[in-house]
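Heads up, the chain below is alone and in the form predicted alone; it's given as structure tokens.
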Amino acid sequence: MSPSAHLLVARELTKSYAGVARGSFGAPRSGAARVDALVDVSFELAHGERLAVVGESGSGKSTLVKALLALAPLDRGRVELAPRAGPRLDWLALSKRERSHARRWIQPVFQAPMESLNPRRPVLASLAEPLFVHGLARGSEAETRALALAQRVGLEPETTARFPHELSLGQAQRACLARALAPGPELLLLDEPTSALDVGLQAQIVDLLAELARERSLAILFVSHDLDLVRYFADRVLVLERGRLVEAGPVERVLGAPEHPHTRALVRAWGAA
């Protein structure tokens, strides 16, 4: 795949964190130790694809996502963002100033939608909210775009006068899409987006975000623990252990027929489960 295939290019992502040294039955002692997060991470990400990761708790997933929205920053490495309706960026290296601008291209959707939404505004308030920010519509043009995104994903026009407390998780997840896409992004990235739900919403969810890609020719980057759900939404998967890339490649052979032992255990638990 040529370089200009990629929407996303990452090289080298390094990071780590500051731990707590352990000495004889854990109990800690003095000095300061370091807790690998990331380890020369490295991947591309094609327009349009899907890419899912993987890994067991504290393999630096979560990690990932905010390192790449540029929420936990490097120790080393380098992030170039080349969206098809703007230039090409070194991300990273943007200023606070650029990278509010540039977000439009890249957009989060977490785990916790009650959390990611203003309490004390209403939902077509948060909606609109990016179209003002980015200064694509004001006033009534902006609240008549945030209704029709809010159609788009399914609640209907009452529901947007509500509070989030109001709303039920399914509605608050399908709200903080709403606010996700409208920006016009040509990146999601989604940190188990499904988790907070039952299986029911979680169905719904994942058809909404299949149907969505289609539309508007969306990247998806998302991080899940359900290897069932990889295997029905993900075009690729990214395979970490304790911050290393073990793994990488089509859903269908690393999945399907794993090559690194990690891998092979996560297919063996998620089967036993």
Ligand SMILES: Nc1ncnc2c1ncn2[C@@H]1O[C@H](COP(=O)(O)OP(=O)(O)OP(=O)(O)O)[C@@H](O)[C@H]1O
The other form holds:
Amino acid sequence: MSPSAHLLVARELTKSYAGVARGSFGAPRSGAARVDALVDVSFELAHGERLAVVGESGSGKSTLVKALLALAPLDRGRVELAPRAGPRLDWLALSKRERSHARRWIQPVFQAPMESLNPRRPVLASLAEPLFVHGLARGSEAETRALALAQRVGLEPETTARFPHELSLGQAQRACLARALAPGPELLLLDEPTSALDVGLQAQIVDLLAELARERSLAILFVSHDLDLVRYFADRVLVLERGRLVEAGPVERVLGAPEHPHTRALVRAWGAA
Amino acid sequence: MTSTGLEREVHAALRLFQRLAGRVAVFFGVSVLVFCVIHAAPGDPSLSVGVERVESADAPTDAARARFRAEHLLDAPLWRQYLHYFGPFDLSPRGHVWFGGSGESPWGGLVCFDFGHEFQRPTVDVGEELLRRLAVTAPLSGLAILFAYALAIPLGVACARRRGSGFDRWVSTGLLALFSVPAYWAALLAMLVFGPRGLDWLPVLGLADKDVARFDGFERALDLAQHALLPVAVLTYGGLAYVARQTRAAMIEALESDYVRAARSRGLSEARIVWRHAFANAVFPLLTLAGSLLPALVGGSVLVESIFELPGVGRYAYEGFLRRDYNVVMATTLVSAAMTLVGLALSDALYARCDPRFATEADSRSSDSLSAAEARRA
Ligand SMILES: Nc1ncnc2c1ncn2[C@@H]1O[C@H](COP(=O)(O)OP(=O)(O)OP(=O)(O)O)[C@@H](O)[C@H]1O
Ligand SMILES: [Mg+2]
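For comparison with the form predicted alone, would you give the structure of this protein in the form predicted in complex with the ligand?
The complete assembly is shown below, putting the previous chain first.
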């Protein structure tokens, strides 16, 4: 694959957190062991590709997502972003202002849909906001487009006039999805996007996600514990163990014939469950 | 949509009404309690019956005392005294004929907004005097709350945004120190430092200069502002520290919420994230604090008005206690109880108007009926 085919190239992402040991009065005790959440993680993501990230709890998956969203600073590492509709970017090194603009290319959907909607705003306001913030539409046009987006993810117009607490969980997740799509991203980052939903809802959301990804040739990076979902949905998979990338490759190969003992253990544990 | 909108309004209104009824009950409960407490407290109001009434001697004569006690029902059982106070029947010797009175003044009592007369100055109607005193206390307290919020909110927000930084630590420590300074101490210190004995920048007693009659409009306003500055500052600082700490905590919580994380990842400006998303969610719990600041202010005003010699409700209460004037003590206590309850009711009303969750929160029945409404529409 030529480098230009890559939407995102991550190099040596590294992050450690201060150890949790606390001294008197809760002051962090110096010398407490640091936790390596990410250690030299490098990978690529092609345009329109669906990449899954798996690993046991605490292996650094959420840290990776937060790093890619530039929400938490890394100790080291570089992320290059090459959206089709925009210039190539050194994503983590951008100035605040530049990054605000560039955020439209990478959009997240978090695990808890209710909590990620502002409780004090009707859903429609949340959907329209990214449009005018990124100068994509204003006034009534933003509203029309937000309504169209809502329709696309299966929300009735009258549902969008409600406040988040008046939505069902599935509706809230759809709203989050529509909001993520609003600025026209090329990459969606999903941290366990369906783990809060029951099985029937999960299937609906996943199918919707697959449709949208095809329709808009979105790349998707998602974190999941559900290996069946990974098999069904992803093209490639990354396996993390205590912050280290231990295996990466096409889903059938990695989950079908795992090479690393940790991957094997994960697959076995999933099969046994 | 309209049906949920309407239902939401109805729920909010019902809830407010329920609370209002509860508050009225609390108010009368407080009146009984205070009544019992002050009558149980040592001291005899008839001992301090004023020189005004008995010109001949320093101490009241026995006859005068007896007359006084009969007039104010002080020898009647407590329940009868309370009923007399509560109204609407006047149970005194001059009261309603049904209760053995002369019928001169058949009606009266709390329910008629009649707070009685002062024990020492029988010509002074306590209700009217209270209004005159409120005209001093209410503006001072209002200003104190206003200033407390105007300063506390930017401070609290700034600390929350820079939490853990040196700025945050210094401001938080400073506020804590401020919060733990007793009001009387601060008032005395302020008098010493800024008053005639210190820097002599500001007048420290009363609300007006002795020559105020000769001043024109502007001079009068300036004089008033100068007199009010220190009392208001002393009333402000405790609330300021309290509100700032609460603001900081509420903002930290909001800034760490998922919706703020989501807002940040959407590329909104920092100002928009902080004010439109985080602050908009943090501010309403803070407004309800205003309700709980009121009682503290009333308590504070007793000290501050006594120290600065301001003719307000707080000082009136203090004078009433000293003279064992039950009518004054009851009236001032009830007014502050009412103010507290009204403050709470106001912050509830604000909450109901501004928080979309209020109508359904903490009441599973209402959320059931919401989904019922949904089902009906489907
Ligand atoms: N804010 C933080 N402060 C200190 N340590 C942290 C913090 N966030 C994460 N960690 C630690 O970093 C490591 C990786 O955490 P992370 O949340 O990325 O794991 P994860 O793979 O997402 O786990 P899970 O599957 O449970 O969500 C863990 O050991 C965790 O305890
Ligand atoms: Mg996680």
